[in-house]
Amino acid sequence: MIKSRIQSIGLPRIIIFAFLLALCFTALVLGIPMDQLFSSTLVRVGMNGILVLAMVPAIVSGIGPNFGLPLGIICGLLGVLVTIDLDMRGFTALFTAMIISIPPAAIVGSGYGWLLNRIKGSEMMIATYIGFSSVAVMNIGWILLPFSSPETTWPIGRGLRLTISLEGRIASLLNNFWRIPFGNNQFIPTGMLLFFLFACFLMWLFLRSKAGVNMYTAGVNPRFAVSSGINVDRQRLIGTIMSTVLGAIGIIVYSQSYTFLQLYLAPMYMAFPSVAAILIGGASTKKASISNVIIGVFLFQALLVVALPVANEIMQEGNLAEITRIIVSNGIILYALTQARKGD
């Protein structure tokens, strides 16, 4: 009964939530503010909420956990980009940035699934390989793009800064919506855990839907899928361009809440973490669910935000907060990867 059980949930994930506890009571006694560490948690768990869920269509369709996140990423960026150079603010900004996303997104996506249809067998290495490029190619695209705001652009030269502030803009839009205020000075950020939870929801309607089947027969077993007349390949490529997309709209609500949109290398590992998130919430490299992306969520970013001021609290000497993000993070990450199964 007991074997079954933890089978069930997974031991890597008892063995993350004992390491969370372990920390928490840590946390108690040292005296670090608890209602601190959980606004932070939920206000980083909406944050990258959209980014893990992109990887849901991905492992579905059968390409596996999509490392190649940094080619929606990159159309996220350019659509607030865009509302900027036209002067928008506020929820306008907002969507619009995700509508005018999500044509470059799904074209990228398109393309991306097309290469990933003719290597299959080695999608997760090549999509690495893909991300990286493309992060590497938009950093002269960032130089040479017509955008002309002064609040992208440099002031002397050409090309667009590192480091863009969105305050005025779309900064902390879905935090701060209908947020609930608790404890000293904390608050539950009640708009952007809607929308995750929102678009959770859609991607769970759609997995139930007679297309979300077929995605789903094509990737857990493509010749069956053959078989029952499915197209595997352009069910893959569906796959590919949904979680592009998704990939585009994250990025957005990532930076609202961020405050500030980061370019050049800033995407390049944003992969990672989203990919580790969803493998210690349950999901393998072939099947995955929408549980699997809110427990994966909620356990990465808990740990990233409970064990650094742990860390810091009990190494006090010099300034080791960078190196114990690093390490943490990191860690978890390949724990994560090492746990990662095929699933059947």
The other form holds:
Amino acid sequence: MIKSRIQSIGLPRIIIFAFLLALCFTALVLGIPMDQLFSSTLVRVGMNGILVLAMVPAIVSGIGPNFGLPLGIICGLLGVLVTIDLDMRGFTALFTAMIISIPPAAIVGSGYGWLLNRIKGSEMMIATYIGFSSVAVMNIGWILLPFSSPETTWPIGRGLRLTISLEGRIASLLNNFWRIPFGNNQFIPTGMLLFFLFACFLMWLFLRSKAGVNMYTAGVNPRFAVSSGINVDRQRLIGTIMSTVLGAIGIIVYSQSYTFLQLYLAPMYMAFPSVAAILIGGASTKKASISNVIIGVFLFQALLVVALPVANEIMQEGNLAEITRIIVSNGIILYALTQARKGD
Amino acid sequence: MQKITKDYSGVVVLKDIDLELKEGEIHALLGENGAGKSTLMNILFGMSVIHDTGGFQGEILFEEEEANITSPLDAMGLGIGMVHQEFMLIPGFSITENIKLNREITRSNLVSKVFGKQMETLDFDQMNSDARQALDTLNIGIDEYVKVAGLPVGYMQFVEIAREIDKKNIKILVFDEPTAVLAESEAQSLLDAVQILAEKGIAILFISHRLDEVMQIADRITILKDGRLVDTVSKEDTSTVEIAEKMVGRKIERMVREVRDLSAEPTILSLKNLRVEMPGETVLGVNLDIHKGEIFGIGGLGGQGKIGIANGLMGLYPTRGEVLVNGEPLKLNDSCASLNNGFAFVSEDRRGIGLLLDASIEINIATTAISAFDKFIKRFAFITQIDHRGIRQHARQMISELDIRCQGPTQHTRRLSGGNQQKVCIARALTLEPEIILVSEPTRGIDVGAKRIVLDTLIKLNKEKGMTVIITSSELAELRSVCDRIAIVDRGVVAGIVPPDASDAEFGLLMAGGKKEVDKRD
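Given the form predicted on its own, state the structure of the form predicted in complex with the partner chain.
Below, the chain from earlier opens the complete complex, with every other chain and molecule after it.
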């Protein structure tokens, strides 16, 4: 009875949850303000949620976790840059950025999907390097693209800046929408969480539609799908495009909360935390659901948020903070990847 | 070999088999797929599958002495060699290197004097001349220094044989279906080579299910069936017909009383020169006319192409030729077209193609209908949603109709027994409301009781709904108990179409390619 219950939740999730509880307890003992931890966990869940959600269509359609997420992220960044160049502000700018980023994401995604259909069986490794190389190519792009707004370009010479402030443009728009203050100057980012949950709801609807069933079938058993008259390659292509588009929208939501746009090398490793989050949430490389996304992103981000101040309290050697952050986040990613289940 | 009995965890696969082999004799071992030929050979070679599963009973006598063969190495030491069905050759090596692999002739040199035998120089001249001699024995004119990669399959087979006869102490040579992959002329030269070897005093054990070859070269013939010894006869005392009869003969219990003659019914499906490139089951030009409302059987030995026909019709493997459904041409290589033309398919690869193992029974039953025919779909403006209630209801109905034993419609199919999994596959096919249902190997790997239910279901569907049923099966007895007509496929073509009450001999001859020879003699 207990064993089957553990199996249905999954041992890795129980271990991580127990670890999280232990950390929270330590934080409480060390006197770290809990309200602050709570609110920054929620903020980070909202920031990363859609990027994690982007993994769902990729996994369901059978290409596995989308390590090529930087492709979509680059398209999202482009969208925001265009709205700044057009001198747009507020929600108009936010939604325009999303709409502008969708067509390039769809085009790039279909090319990426076409490639993935030719290398069936080794998608993960190749996708990772597609992500890396696209970042490298865009390093040239960021310099050559004809953006002219003084907010985005270097004052001298040509090209876009490394980080671009979104203050007064789209910064914190969703975070502050219907925000609920609590504790000591903390608040719940209601708008951003609602946006994330709304995206999850749309995905849930999609998975229950005919198109969703076809995609699921193509993903879990391609040969079964063929005998049911489903074009497997087409389903994989659709899954890749959806994942790339969600990556674009995801980075826009992320950036408005971060209040900066990060160009050049920043998108390079953005896929890994998202992959790790959905795997921790209980997804396998072949099966994923909305609940995996929500549980996973919460566990992953909460762990990251709580672990840092605790570690800093314990080791007060000054500049260990950044190192601890890297160790903890990569540690979780590593653990998630070792727990990745192939099928069932 | 005396009184050999072998069981795999309680299932007896060989029972009291006696087999005697004389010097210089060609002894043929005949039997259908699954008759126990391979198991017997595994015992002779001391393969680990035998010893890992509890060994065997009975004894093996070699030159009048009891031989205790516990590993392939023992067998080799006694001088028993084997020519494998799949080639065990290294493509990047030359013929000589393959022949001499791990038995290289070496000369000592300076380094080897220090570091030991592993470092000795290979004596290629000696090795080449040995290889040449072995090849000459077989009358093969290929050069010994040619690389194996790129050789025609016929030659690869000869290299295998050359390797065995190069072992100086070889006394028994086993050929495991050596002609299965060869063209006719290649097969002939192989048979000639086998006879040359026998003349040199090597005892040959020739496993085959091709009657014509066996009758051509064998001195004596042992026939196995369902793990039992049927008979050992010498060639002079028997005929192709008798052997064929012994090979397939089995008591047939008809599940359907009458054999119907439906030739007056309109032709529902017509295959013209159908060619399917399915690996291992290639179809090389099948012509068939199937009448409406018929239960049509497709039988034959494994690997002859019977499985390919249904898979080709469903568009799962590259297919050429012409298929007419109700007189209309069917678009080939398009599974959508096949589904839309009223085909439904129950695959022979149940766990691979037939099921989504980690999905519920209800999803398994409904998925194809959702994808192909928009069943169980509700529309809201431009959004579609699955009708979960409809699926549940339909699944419940199917579960009770087909008597699927399960915990309920949401149970995953992985944990169902083989018989119940097969019923889920049939339920999925029925959900498509097909005109023609193609069923491949419907009873493979399921127990006797479930077999009956599956076959009963097919008969019922045929009777009540007038569905045309095409069953492909390796089990001839099963086809003969339910079908109206049976086509036997041999070497990729239809060898003949016979009624289910035809004689054992007739089936045997069609399956094992002896028909032509008998006709010739008549």
